[in-house]
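Coming up is one lone chain in structure tokens, specifically the form predicted alone.
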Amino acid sequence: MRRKPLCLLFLFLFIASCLTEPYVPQDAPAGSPVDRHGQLKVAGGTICGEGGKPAALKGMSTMGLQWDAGIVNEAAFRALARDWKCDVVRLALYVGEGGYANKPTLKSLVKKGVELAIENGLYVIVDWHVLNPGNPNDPIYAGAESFFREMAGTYGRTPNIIYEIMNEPNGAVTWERDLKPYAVKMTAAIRSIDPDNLILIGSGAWSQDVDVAAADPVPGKNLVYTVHFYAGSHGPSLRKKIQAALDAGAPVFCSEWGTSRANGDGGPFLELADIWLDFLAEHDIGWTNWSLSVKNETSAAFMGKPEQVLVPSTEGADGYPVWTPERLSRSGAYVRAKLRGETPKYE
């Protein structure tokens, strides 16, 4: 009987050793996006900064981290913050397709990316990349709740982190039966730890049924519905669905878009992309472009071999690393110009 307290003590110490150490918040670099906007919130159906003004964040998404892990490096994040003028970086953690379910060490890469974003004063989207299979309730995604609890426990005290709980649900799923119950469960798990930071919620048909989700919203605050488009495949009919969601009072964020067709090829359709970006700007909708990769597809931002490109090695005029123009694809050059508020080249 006397051994019981000692056993309980060892059990307590073991559990304590497994708990996630919270990341100690730090002041954002002066003039950085997080310094300008602070703690994000939803007000009046729009993502706003602490002062209540719209904060239409713009930035880049990684490719699946199981393929282009090399982009998560200090030089790249400095280049995205300083040269590309990004507000936000999205970390695409595929779960299927050889991703997190088979390679759980990718979680440490996500954490590295989050901390690099924080160091550079960027917002960072942690994307639970549901794609194949398309139902977030599939057994392959069983680790979602523990993953988001850990992310919230580690980084929830910072204003930087944004949680994207399901990338592109697709196939034989419905909002009422499959997606909303999952979203309710995930938002409850995150909110039990992090009461404030934004949570992004996908919808059916590869996150295009944003109007369906908006008509039957998940209860809670600072919840945002995502939409995805590719300029060569999607046009007025999808913008109509977004408008319906906005008219219903739902905040919307475009967490993935590309200059190509939906399969990554064709184009780049830059004039069609202009129409989309003008529409998003008109409605204060932020975005992240797909993708920071050298994959053989039109929507990839870079050209060359990964070991030559993903770590920018050229020093810019102000002493920070940059990707030189010959390393950028037509899509990459276009998006960089848009992020910098410059007129892109279309030829």
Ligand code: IDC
Second form
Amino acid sequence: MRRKPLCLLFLFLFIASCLTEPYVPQDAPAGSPVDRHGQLKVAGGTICGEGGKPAALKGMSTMGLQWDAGIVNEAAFRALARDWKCDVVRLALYVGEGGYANKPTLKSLVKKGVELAIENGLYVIVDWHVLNPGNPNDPIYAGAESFFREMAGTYGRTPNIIYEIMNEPNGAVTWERDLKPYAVKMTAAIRSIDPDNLILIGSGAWSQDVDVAAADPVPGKNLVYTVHFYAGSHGPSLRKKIQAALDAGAPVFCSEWGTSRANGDGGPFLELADIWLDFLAEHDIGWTNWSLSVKNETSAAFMGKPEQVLVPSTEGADGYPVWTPERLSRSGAYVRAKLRGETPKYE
Ligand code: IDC
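Instead of the form predicted alone shown above, give the structure for the form predicted together with this ligand, please.
All chains and molecules follow, beginning with the one already shown.
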């Protein structure tokens, strides 16, 4: 008798999961990144578009959505697509530090971000922002599998979505014992629903141990290893690790980098950023820059009060929203120029 309520609960959960509506894919706007590259895949150790040509996607990452939620708005995504010429936006869903574990409603913000990206023909990285604590197997991250199952079930039929299963593992974790088993579990869960969209996989030491991961890869297709750098803190020795990963045949994507030091502040170190971006371009490695934020730190792309900045209100020449130059930090102006293929100002 006692079991009855439990059975009913399971029945209810089963029916509810069957009712999760998949998002109806729509045609990407003509000329948009998704229109041009189509369904991404890994070929010859590189991320490629549907036609088999390398697709080094570039774009911006949000700040932790629990802090700068306001950036997920229609005008901002239009400005990022049209004026900043982004190919991709990364949605940073912190789990700790007041993120998803405390605030499950952030999931609807992620969905809004994914849908705004789709409407603008952008790729979109759903980043499970493992940071504090540093082990993705920590109980605080217990919701990972159901989160990604839901994302894959809802958006897996679109070519836009890219799953990033762990931002930056760190501390006392090893690839073999902690990270690879987690990646095997998560990729299996996603692949049981979405057979082909890219899955980004972090590594130890804040996603710098890309060489370690590449030497003992996760089985499966369209799996990509992430590397993160901050121009004021990381240089030749990290590039050497990336080179080793590439030499081992692993595809690499830089899902987070900043013009600052690794703490998000200091600098900006724009000449050092140039060296990094040239290196990435040489190897067809795409990137998303940290971050779409108004926080008073060098890596933040904007300046001013959140309510002034996060929704760009000025109409661009062709009627589209843009951020006016005084809203951009030195980092923001530099990265926008790089995204547009222009020569940035360094002062
Ligand atoms: C930083 C933010 C900072 C915030 C901090 C909290 O810039 O405002 O107080 O997180 O954890 C990373 C992380 C990314 C960091 C960023 C800069 O992925 O979350 O953001 N960084 O420190 N790895 C290396 C640097």
